[in-house]
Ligand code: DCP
Amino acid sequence: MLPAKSQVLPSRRDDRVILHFDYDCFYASVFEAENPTLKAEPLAVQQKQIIVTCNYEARRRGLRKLQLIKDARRICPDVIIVLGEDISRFRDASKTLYQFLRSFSWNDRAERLGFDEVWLDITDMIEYNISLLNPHDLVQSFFVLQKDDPTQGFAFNATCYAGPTVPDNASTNDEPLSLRLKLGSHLAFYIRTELERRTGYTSTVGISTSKLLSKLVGNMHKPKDQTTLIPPYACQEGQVSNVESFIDDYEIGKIPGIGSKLAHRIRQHILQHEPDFEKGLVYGETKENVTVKEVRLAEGMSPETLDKVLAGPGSPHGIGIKMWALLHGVDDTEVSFAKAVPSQISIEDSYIRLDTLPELLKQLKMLSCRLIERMRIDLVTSDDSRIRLPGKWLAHPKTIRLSTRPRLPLNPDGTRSRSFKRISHSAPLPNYVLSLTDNIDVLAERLVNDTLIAMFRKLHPEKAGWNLSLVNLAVTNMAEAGGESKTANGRDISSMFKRQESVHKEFTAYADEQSTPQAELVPRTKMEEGYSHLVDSTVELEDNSWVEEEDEDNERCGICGMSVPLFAMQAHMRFHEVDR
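Please write out the structure of this chain alone, matching the form predicted on its own.
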């Protein structure tokens, strides 16, 4: 007998092994890495007049996120407070740690979330190492970290899990998924141990078969530990699976993929009244919690019911079946390939009161300067003085987005309701912003006057008046330039240089500065010394085969925006040098 339509779920992909890394107290840890003596002290990071995060010693003494500075000093008089307004140090540390974790990936599926979370899909590593196991001596196993060097790795016991498990009766299960997760747990232990040894940063890791479950199970043992969600993942006859028994106790708003607005609508449907937001609101929760189990087992609950509950303007097609899957711990989204560039760059600031045009212009100019500076840091390669080429854009943002958060008007009793709703407007990013020769202040001033003011007036007509608590500027819709990454658009000019040199190699003689009238052949490595950053003759295709690139695509100049054939780009860049 087939299950009812409402009970049909997307198939669970339990053939994967995914690790979720969460750096412990990341923002505080950045300061601790710079000054290790702070690790034993209560440390808090301040933005505006609020604590945005604090280390575990501070939490042990009663401090927490989003406390006012005055309250933190009262609770813990000896707290050390450091300013965290400049996020460049956090961004740089995050990049370094991400590159370290990414170095362990064979398939380059390494997805970053914010500054302090990373997913690694290690399925291929696990399958390869399972093929090497000796089934007669699993206790003395060896995990190979590099296919081309079988000596690089570590010894481990493949009969048990490394670290805690959920549930904790791990020793009784011998199914194939269990073996894969055991190997995954030992690799997670090795990576986070090496992370701490080499960088000083600690992390908490979750091990499972999806992004959803690995993130949730990683929260079980913090800090400096790891947790594996063990099988069975599928429902046994008359029993609830380990996945459902694990996820059932979570509050609906704590499930990744169910945002605060969707969670609010689901709570409303289950409670049959409006949850109290004013007194109980903490990180999108209410005082009246609704668990996953209460939703899943509610009378008449189904994907079709959720579709009706969550329907509204902007609701995506199939939202009901997606939410139904998440309530059962089913998440088949892939871990994304590592990106050479971010998908967007965003700068924002919050305000107690922002309601005048002069102050708005001042804030937009400041945010624009910071945004353009970030774009140059994150999206531009460094100069190479050896061939006198300026920096090159790794990606061209096509869209600029302005978002604001209006402060609600006062209620009749003089109080003001809390609101986290933002409104946004997007427009094409002007090409002149991509100039690498103009001063940032000049570009920011022009961007505000030519583009941002018009965008702002679409959001807030002056006659209506406005009072803002937040302004955000972002560039999005990245068009990645030529390069060797999987997400690159076309190929880099380097492939043309190397292919040209290899094609003509046997017909070309090179003379060095000391040559006699009879030319001496110069070794290929000698010729490449001045162009080593341009050498790359291959691109990776989706089927992982490697072939020589043949297309002669154009490339867009990062200074003037002109589309130029690759073979002419060097001459074009020299034109800009002469023009300066």
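Show the form predicted in complex with this ligand, please, because up to now only the form predicted on its own has appeared in this conversation.
There are no partners or other molecules in what follows, just the one chain.
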């Protein structure tokens, strides 16, 4: 067979060292940090009818993430179930932990994915520390954490990796990448240990040369551990690349960067039929797995073939070559720089049925309250970060955007087509919303009456007949204080975040002064009791190459509350029928 038309791969940038952190059973850990006695109990966090996560004691007793509540109770009758629908506590803990991890970085390449994952690009720290090594005594090395203070750091053995490796034989390999990754593994161990010591949170870390590989390899030893993907990475004469042998067995849907829709189309192409989603889907799996290796070695497979398979409305240019690269473990995307302020703040809720004006007004009011509260938390500074108000705006959004996802009307045969998209309308954000002295409730009411109703009418001019499955309210277009805006308070935006030493000091102070440092780590937020019945899917969107076309077309199942891709909803409903 002739080789496929183009087998050209972008070369892998193996000159970087990247760490990927994933906090262990994150939502459950937030509750444990508030109440450490929960650590010894099987603990599960509930949203709607499912357990979104559970601690490792619960997992030891057979519980799993995304299990139905009734199954969890049957399997483990002692389970303690806490409600996780108010996500502000998770967001606050996530922000604090992120600031801690970020404080180790020299280049400020510290990127967050969702609430519980962080990448650090530590290349510069590794290169600097390699230059300090004494080649005659690698066993007794010292890792410097601060360039301007060579006493700040830790002792380590540069002849070996810290923690497990993949493959696990850690054979002697003296290529330069090996040494860089060894140092990376020791730094990962140090940061992970410090994170636990100072905050009580444990994490699992992956060490490699890209975001893709560090994230994937980190999953190998969970919880509270770390894994390094060791060289050789390149395919050379007589050598097998550890990257390809590592990635080959993954189901393509598990590769970060290949979203559910793309994975679905690739499976269809390889299987030559519709993959069977019956059963299993409730846990986010299919019965018909297609591995990376099967795709890579499929007859005629090439970037061009993938381009054809994946072409369609909304497919980005160059999707074939990008996917081809991912299938070979190649990912050159940069770990992005830490952002002082989010590019937008967005609050949303999904609904089984939302089709009357009074109910809509009620929902808009709730969303507005939460949005303004969020703006005050994320964008307002004060001299004492533990006392949030009164403060000053570090950045203020100039635009408000209302998005809805309408349900299509019923077809003549009584069925409902499910291919609906979000529609949105933007308008200038009224200045009064930025008042820090007015009550949030009053501001939200005014925002709904003055602005949001009119915006809604632009999206849905008809008086009745609409039915929404989702409403999203976002503020965007941030003007940073000190910039051109009239309300700028002249302060440098970077003052919002304390840098290296002060962050370390802050954590040290907690540990020294407080008897329960973990409890203090999670800032006390007002419990949004009135909202607890809602599916809160608040998102803080960041320009992130990994948050792809995912979820836009998902719909929430009316029975278990799970967010399911539209194409799989029918099979998902059959799952419930079988289950009854």
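Under this definition, the rigid core comprises the largest set of C-alpha atoms superposing within 1.5 Å between the forms. Residue numbers count along the first chain shown, from 1. In this text, all values refer to a predicted model and were calculated from it rather than measured experimentally.
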- Do Val475 and Glu294 share a rigid part in the two-part description of the motion between the two forms? no
